[in-house]
Amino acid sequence: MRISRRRLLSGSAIIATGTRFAIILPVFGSRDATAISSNEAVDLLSWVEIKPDNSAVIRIPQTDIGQGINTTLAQIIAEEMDLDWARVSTKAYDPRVNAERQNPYIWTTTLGSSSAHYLYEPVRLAAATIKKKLISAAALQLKVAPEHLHADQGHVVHAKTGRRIPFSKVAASAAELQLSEQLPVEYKPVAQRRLIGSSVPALELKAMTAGEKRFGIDVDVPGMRFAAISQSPVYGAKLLKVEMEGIRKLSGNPSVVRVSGKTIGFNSPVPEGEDPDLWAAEVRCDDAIAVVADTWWQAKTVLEGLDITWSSSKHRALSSEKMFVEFAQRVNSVLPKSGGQGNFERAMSRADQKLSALYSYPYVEAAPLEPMNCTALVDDNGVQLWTNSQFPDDAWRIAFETTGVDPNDVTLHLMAAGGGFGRRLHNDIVYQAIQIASQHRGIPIKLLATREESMKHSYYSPLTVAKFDAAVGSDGTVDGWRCRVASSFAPDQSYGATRLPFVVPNTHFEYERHMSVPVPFGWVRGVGFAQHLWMNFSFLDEIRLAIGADAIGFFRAHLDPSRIPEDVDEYDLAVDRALRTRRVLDYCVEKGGWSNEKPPGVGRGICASDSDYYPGFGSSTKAAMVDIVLDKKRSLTVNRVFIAIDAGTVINPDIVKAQLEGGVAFALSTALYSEISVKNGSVEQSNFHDYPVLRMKKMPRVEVAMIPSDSTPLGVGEDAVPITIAALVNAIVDAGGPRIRRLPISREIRLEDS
């Protein structure tokens, strides 16, 4: 995800030549640098606009889903450019411009808590290069050497005379200036930073708190009509007939639209050069019926009154409970995909003690507060989309592929989202909205799914069953570890089981995905680690209790790098990972006040891990300590969650803390309540009455300790979810409660006022 100087400067050349900018740049309010007058904003390397009043607009190539990315990326650029923070604002990037300019934004998909990590170096390089161009342009204007100038608060300053030239006065000439690849770009020293590492208020704080911020659901386009939609009630059923007699007499001038289903999955052809797993995020939906009317309520009311005939489906007997039973049987035998290290069978043969356990994880839905929506306009000029997709480049592609228009005639307006959690990576709502708008040419159509439609026809983390077997050696540590995993339709999620955050010298893993299951897969916050980390740590805790070991001493012993086989892949990275995890565990124990002395009914659990999908991925390392109370009626209260984290360079501490707090809330919702069940080929849950989320009064106190670091920023958005669930299930046992081997916890423990 790094950008080279050559690529950055060639991108500058593309901008300077004005390729197709007469069409593209009005989206941003700019034009070709050679045609810019003093009254217009100036585009600098696609990332920054300098306006005539010397304010700066920074383009954000990520979807705002509440993670604070607008502020953090702006902080990086403002820091390196020495902008006046009070005069900084942001706007969303345009996928069409990104494609035209050969991807200057580098990383535009909002997933994996990777935005700051992947974009930190490219954004710093872009900002430092822009500053170099501004200073070089000022040097030519002042006829002085560039080394006699520096930037300060949006101005170029001549040190000797104190003369200050606003960036706006040299921006146009800077945009045309071509720098040599060999010209060095200096980054601001850490000691001189005033923005990176500071908890500056979010740029949109006032708009957010005043209810002025506009989300996808708030889009209002002149002449707009509204659409409600309903997919087939059973997976795989086809639309046969809809009775429309008398519909024209109903209020709202309603019309009915047939919306075709589409499946691009792991067994479907994938275009050359595309990542098969990422491609599967595109569309996987069934046939649907939509009604368009003057108001959304009218459209919804008419839709509910339609007489619709659906075909039978081969999936009509599909049941998640049957899947749990089937998968539990499958993991008792050899599965097709396997891997590991050392010799598990030899470890079992010499074991002092052997343990086994079966764990299960249900389907889980992301359930963002803002229901799925998209507004589309198809007319003779092309296509316009208003969407808060987490995968906007693909939404743009879907638009021109579905309609057949020239890609340059598709404009995507990226809106903020009221939560994403992975759900908006899937552009099914975009595909549906474009179909509806194509049948109402010249009229903007706002498609808004009901909560029930959003929940019943969503994308879910896969139902998963895992069988564990362990061999305990004579020294009281785990010598052998085997895990067999069966899951429903999904990309390869084996990293959740195989990327153990603790060290076992002899491991064996087997894995199987049931790809014929029609329930769509979704990357839900925490992804494979949310499914597997709690299982791994819970089973490790079972082993600890079986041999009577102390929790912290036992976990630390399994983070000893000397236990790592020397022939393991990426040995140095494995050693570094163990040391980092142990350091964060110790930091959590120290700062969180771990103690084994607690009153009866009080439980405490701990977990330390990263979320590295593969060696060197770049996730933060973190540890969670969870304190609970389990009373005599088996009623559970979570009192405190303490998180220690090594997240590298922390751009904005308040935003990191907010992300971890949100992750804790999501983790508790998932662990305590979340289960999507399928019966007779349909999802049973429909709204928050039968798919509850954590209530405010149930939110525990969250404390965060960040380990100081000046390394590259690491992801934090998903990281609190897996570790909180893992620590929670162990805290329940510590309080005298049951060993939870199947989520949600509400299946076994009373949760009052939930």
Given for the second form:
Amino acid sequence: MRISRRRLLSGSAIIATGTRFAIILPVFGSRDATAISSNEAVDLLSWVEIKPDNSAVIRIPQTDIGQGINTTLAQIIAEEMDLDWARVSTKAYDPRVNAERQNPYIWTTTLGSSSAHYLYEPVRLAAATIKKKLISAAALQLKVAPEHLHADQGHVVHAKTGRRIPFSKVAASAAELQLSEQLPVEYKPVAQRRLIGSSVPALELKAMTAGEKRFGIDVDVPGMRFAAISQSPVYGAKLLKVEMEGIRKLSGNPSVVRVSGKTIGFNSPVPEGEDPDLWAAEVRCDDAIAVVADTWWQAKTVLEGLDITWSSSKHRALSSEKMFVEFAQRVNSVLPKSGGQGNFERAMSRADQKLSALYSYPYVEAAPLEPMNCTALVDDNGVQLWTNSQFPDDAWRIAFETTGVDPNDVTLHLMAAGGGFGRRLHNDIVYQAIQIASQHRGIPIKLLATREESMKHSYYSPLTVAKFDAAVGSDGTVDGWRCRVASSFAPDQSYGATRLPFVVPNTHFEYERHMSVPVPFGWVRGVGFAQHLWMNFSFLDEIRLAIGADAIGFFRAHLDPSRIPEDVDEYDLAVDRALRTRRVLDYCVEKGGWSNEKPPGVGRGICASDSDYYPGFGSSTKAAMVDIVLDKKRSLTVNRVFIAIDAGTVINPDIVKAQLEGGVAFALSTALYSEISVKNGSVEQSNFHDYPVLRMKKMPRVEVAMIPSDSTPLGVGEDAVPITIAALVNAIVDAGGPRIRRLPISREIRLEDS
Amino acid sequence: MVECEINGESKSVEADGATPLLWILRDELGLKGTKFGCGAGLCGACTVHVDGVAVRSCITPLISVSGKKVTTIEGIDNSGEHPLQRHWINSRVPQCGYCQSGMIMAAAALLGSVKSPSEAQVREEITNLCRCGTYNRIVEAVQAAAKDMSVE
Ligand code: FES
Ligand code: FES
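Requested next: the structure of the form predicted together with its partner chain (the form predicted alone having been shown above).
First the chain shown before, then all remaining chains and molecules of the complex.
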């Protein structure tokens, strides 16, 4: 199949539809009818409840996975509403309410580091509208003109008389007010902000140090029993038989449940009428066997002792090493999908120098620290679910579709997650918990997967091999760039290879996805950019060294907008992108001290990029500078990572900094250690001894510089991952080490202990 | 039946002595601050103290704590204002928070044996995992707490 260039660049197709997820702003004006008032609390536009004691509860339509979303969204609302921050708390949204009220929460999937970007404007609008309603209601009550009133710390204030009316006293009448014709509302001027831009401590900080924060795994429902689960050991094998003899006699009153495997949906929302392949991957799970018992330890113990017969599977010889070899061959010839710009062949024919290299990236697992779990109750009232899914709307759908219960009778309690990193966008555990609970009607079932189960039956970023060819022109810049990519099962993630964050006039991309590979695809922090940016940047660095150019001068030359051909798609956005990237690179060079003297043995690398999957996506632009030491025994230590970032308006600088520190740690785990391998149809790794993650001892110093901005907030959660990996591999070469072309680095370099 | 002291209260626990302490704490006694991360002694999310020593409760059989004193995050300080907890807040350590009970318990045990550990010592001795990458803030908080505790 020959796909159009627009399609391959993944940009335009998505741009054209990206707005489907965007908000229709007037929705707030027409939602008044849904406001519910009671003696308890008054609901305003579904977003804020004002309680009789004048405290405020803010609804959060995102999953708390450690990114600080409860705090940042609450900051935005409290700012625009002039709430008293000390009296603000948060509560997770309910997918059923979201559906009933026609999506007042706008964007409910915790995906793509997009919450602040997608929700900033709508949340501000909601808050400003609510404030306007409260002031209008107070004006009616006081019989004064609304212009003479303002809001302050949870009160409407009449400046002339000094009267202060708590929001709670006017909330009920505000909820009744029809305000639509009075829109637009006014926003608070930047200079008057107290909360947006301030590093207020995360709302759950104290609870998190006292062991009091409750995660999905901590759900406690009266009468609850526990389940442990084991999926087919080989991809595609079916459950044939379980030996039940004697099970009843084991402790914990165990029962055995068969859980059938199937494709349960997608791992992210697909806009109506769109090709799902551009947006998502199917979430599949294999047959499984579960044991329910009085305690989880009993359930797990019985499960481990079961005599289970699985069918043979056509995937029983599947091997990631063989896949690697096959993919490495595939990329030597023409691949089915292609695109690019200019004329690569012509650039090759006039090249001064030609270079070629083969790179690869293994399967990687997100491995959040809290193992996968979900609690479900199926009874005559319907279904109740307790989950920390990153895709709760779909978890809710799975509950009613699997059970046949009326959607209105499914209640989802969204819990906090001990990390997510994309893993919890896959609702396999929800589907399994519902199946088990359906076979135990009336009994709440907490399904908890072991670490081994969570790791072996996860959703991985795909094994990928890329072959690069470059033509260097007589001016010492890259004139032609070709990249051929072969990968395991994945959605149309071509952006990873094709969204070069630097300018090459003639490009040609080809790729092939091996869709029959049964290893499931998963979104993992940093996604396609985590996989491809380091390859792109490392190969660019190879070219630089081959011609002996200075790093910064060379990278800057490839961010010169005058080299962008005028006939490229989205030309203006491309120019803007190059200028932004160059600005952030310069900022990093200056603030990070690129030219400062390096102690002997230190290697330094740098990389600047955005993570825009398509032009105008809304990720931040950032740069990383990494200092490493490679000692004589070739043992690697990462000393310092400096990050410069243009993240638009920063709502909470300390939370942004924490996200970037966390991104650095994730990048180093990925680059240094992470590899999931498949042998004989099964994942080989099972726990943190054979799938190590970074420990405290290996964590470098991290410094962050944010470029001041008051434009719309941009993503930060995943953003340190790709640039850190890229700068790291170049730093290794700078220190006299090998050119890393295949991750993880532990394949080539000693890391002492991990 | 196993008798032990948990957070200062004597308890008799009716369970198979081979059951890991972690599950007794979480599912029998409702002390959910102690977390499950790996079940194999690799991550430290389940760290508690047994007679003042940090242990990984996921691989500690209930029977082995018979007659001993177990302390969990819930019992580390009655006021919730242990210097480590205060500095955890000052340094804004937690992201998701999942590993933090275990981190604080590991840090408390470390400060029990080394009064003012160097940065390198903290990094070497605390081998718990934090997938969110809060390590540098942990080092900062531990050292600040150590300073406070030596003054007190
Ligand atoms: S759960 Fe005990 S060490 Fe990981
Ligand atoms: S804060 Fe999330 S695992 Fe440490």
